[in-house]
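In the block that follows, a single chain appears as structure tokens, in the form predicted alone.
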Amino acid sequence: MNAQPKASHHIAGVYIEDDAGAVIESIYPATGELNARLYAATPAIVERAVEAAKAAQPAWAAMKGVERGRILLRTAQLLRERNQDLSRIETLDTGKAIQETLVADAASAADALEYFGGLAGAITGEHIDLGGDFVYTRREALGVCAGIGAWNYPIQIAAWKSAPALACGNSFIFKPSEMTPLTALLLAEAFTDAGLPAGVFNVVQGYGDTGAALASHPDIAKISLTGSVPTGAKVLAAAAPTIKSVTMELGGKSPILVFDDADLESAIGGAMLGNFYSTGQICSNGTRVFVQRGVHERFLDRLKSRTEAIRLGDPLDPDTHLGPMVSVAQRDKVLGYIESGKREGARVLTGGGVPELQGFENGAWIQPTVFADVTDSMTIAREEIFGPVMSVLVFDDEAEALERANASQFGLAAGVFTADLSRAHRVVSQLEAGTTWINTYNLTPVEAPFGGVKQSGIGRENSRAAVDHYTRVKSVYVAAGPVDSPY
């Protein structure tokens, strides 16, 4: 399963190694085999990346937006041409099924680069007429920005953060999760091959201390994190002394509300996608599924049969639906949540254990699991599990569903399934979430803002909204006549 990169870091357009750093191992989650061995960034490597990014940024920002955009568009084209190989590496690194990585990882990274490549020439200020005098505003790059990635969508997250940053004229340093270090390096290769100037995009590997070094670095103007709420709190604290801009895309415990007039098969399909895709390792997953009493039993019956038809197996087989979790440690954490659900009185409708798969005995496998008879106070209904565990709860009316759906410190996402579009819009307007869906779930096109409220995050990724987070506005007052001064 060897997927050894040329070196651990990619700085100023070339691969860099420093074996003095702590060892990072990429493990194929399906079998436990070693994909690659890398090294975490030493302080010298971090400084080298920052210096490269600082040196490259002024000239990059001085380029016309359309010129920057052309390079992003060429990078997108290269990712599409290399999608098969990139998807295979992403599957080896994450364990996700190849049928998923082929459409949801490098392909969505290319979508982001295309969108922001097209937008780069249209990042402008405004003119404000004051009746003679006037003000105009400039949108200026922040400088050096840094991103800290998560292990569920490695190359997608790297592109979601770097594409708007680069389109706006910033340079960028990206730290992948230590669990999935491989494809960010391949994104860096694609940028270089597309003609990105050396130093504009850099990759440094590492653990939490490397992320902290980036978040606290005085020469980095912005930090963007995708991760858990506790990690977000640490990064915010590290960024505070230098008063740098932050974007936080954090965890969730998102609700899906299924009303009794919903298209039941679509609602079940949406709930399954919102719990089992990526083996449940998606921050916006709708892990609290509230079903109105009138369709509750029918919902559970069909959900059980459809869940039990999910094919687990070799992640590199195109017919496999679901691969393993990212690691045995993460799998065991999820199994602990499953045991707590049983202990607290929830009923296992299906799953709840580890499947037996010949040839994959050492992998991080887990069955897609559905709990029925779940109450709001249960641990599985309150805490983010980050695995393929769905909790189904029953409700009677709209007001009750809304109150219970909003009773969480999280507010990343939410979904509503109903044939009554007036109710759909009314309910969505009252759900405390940053990203919502009506009669579907977990679709996140780059054209739409993505992010949360409450403890689920700060700021937005994607869409034109991301430009606000990677530029600063300068006001320029222009006088049309002499200064009127009493002095």
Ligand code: NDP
The other form holds:
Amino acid sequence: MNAQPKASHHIAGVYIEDDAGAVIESIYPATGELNARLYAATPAIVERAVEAAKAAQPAWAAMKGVERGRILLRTAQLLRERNQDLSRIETLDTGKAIQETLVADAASAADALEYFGGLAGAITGEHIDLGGDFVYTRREALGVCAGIGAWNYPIQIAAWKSAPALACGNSFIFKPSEMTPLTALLLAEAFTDAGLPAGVFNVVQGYGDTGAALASHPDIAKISLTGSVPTGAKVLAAAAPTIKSVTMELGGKSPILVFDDADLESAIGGAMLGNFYSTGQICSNGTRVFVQRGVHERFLDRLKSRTEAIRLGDPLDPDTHLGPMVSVAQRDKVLGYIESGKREGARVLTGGGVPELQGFENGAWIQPTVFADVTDSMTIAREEIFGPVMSVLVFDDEAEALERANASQFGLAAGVFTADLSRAHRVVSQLEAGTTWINTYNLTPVEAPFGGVKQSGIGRENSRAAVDHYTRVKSVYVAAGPVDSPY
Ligand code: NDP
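Moving on from the form predicted alone, please list the structure of the form predicted together with the ligand.
Expanding to the full complex; the earlier chain stays at the top.
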């Protein structure tokens, strides 16, 4: 399963190696085979990336927005042309089925580059008339920004962060999760091939300490993290002494509310996508599925048979629905949650174990699992599992469902399935979540803001909202007459 990159880091437009760093191994989670061996950044490599990004940023910010945008659009085109190879490597690195990576990874990175490439020339300040005097505002780049990624959508996360940052005139340093180091380097290659000036986008590999070095670096103006809540707290603390801007895309335990009048097949389909896609490793997954009592039994029946029809198998086979999880360690963590569900009295409706797949005995496999008879206080209903484990809970009325749905420290996402238009909007307006859906789940187009409330995050990615998070506003007061001074 060779996917060895040319070197571990990509700084100032070229690959750089430094074998003094700790070893990072990219493992194919389907089989446990080695894809590639890389090295974490030493402090010298981190400094080199910061210096390159600092040196490149002023000239990049001074370019016209449409010129910057043109380079992002060219990069998007290259990602689309290279999608087959990029998807294969993303599958090797993450284990996600190629059926998914072909449409949801490099393709979604390209969407972000196209959207922000198009927007780059339209980032403007405003004019405020004061009846003679006036104020105008400038939207200026922040400087050097850094991104730290999770393992589930490696190239997508790198692009969701860098595309708006670059469109706004910032330079960028990205640190992928050490579990999925490969495709961010290929994004860097595509940027370089598209004509991005050297140093505007850089990739350094590393573990948590490399992320911490970026989060605390005095020459970095902003840090954007996609990761868990505990890591978010650490990164916020590391960013505090230098008062950095932050965007935090953190974890969730999102609710899906299915009312009696919902189109049941759509609600089941939405709940399955919102729990099993990417083998359950999606932050916005709707892992608490509240079903109204009148349809509860029918919902469980159909959910069981549809879940048992999911095809697990060779991730590189286009007919496979689900691959393994990202690593055996993560899979074992999820199996631990499944055991806690059983222990605390939930009923396994389907799944709950490790599938037997010939030729894949050493992989990080797990069955898509549904628990019924779940109550709010169970561990599986409170903690983020980050695997393909759905909890189904029953409810009687709307007020009760809302109260229980909101009883969580998380607030990333939520969904409602109902045929009653008024109820849909009323319920969504009261759900404590940053991203919500009516009669669908987990669609996150680049045109829409994405992010969480409560402990699920700070700031928004995608859409015009991201521009606010990668620029600072300067007010310019302009006098039209002489200074009126009493002195
Ligand atoms: P982690 O929080 O473990 O790690 C995220 C990134 O932070 C990794 O690159 C990690 O490096 C790095 N890191 C770890 N410790 C530190 C530190 N002290 N300072 C700086 N960086 C550090 O998350 P996972 O990779 O396990 O991803 C899963 C989590 O991400 C889930 O909670 C999920 O909900 C969340 N997530 C949120 C999304 C959102 O948009 N809201 C989207 C996707 C995932 P290393 O890999 O070396 O540990």
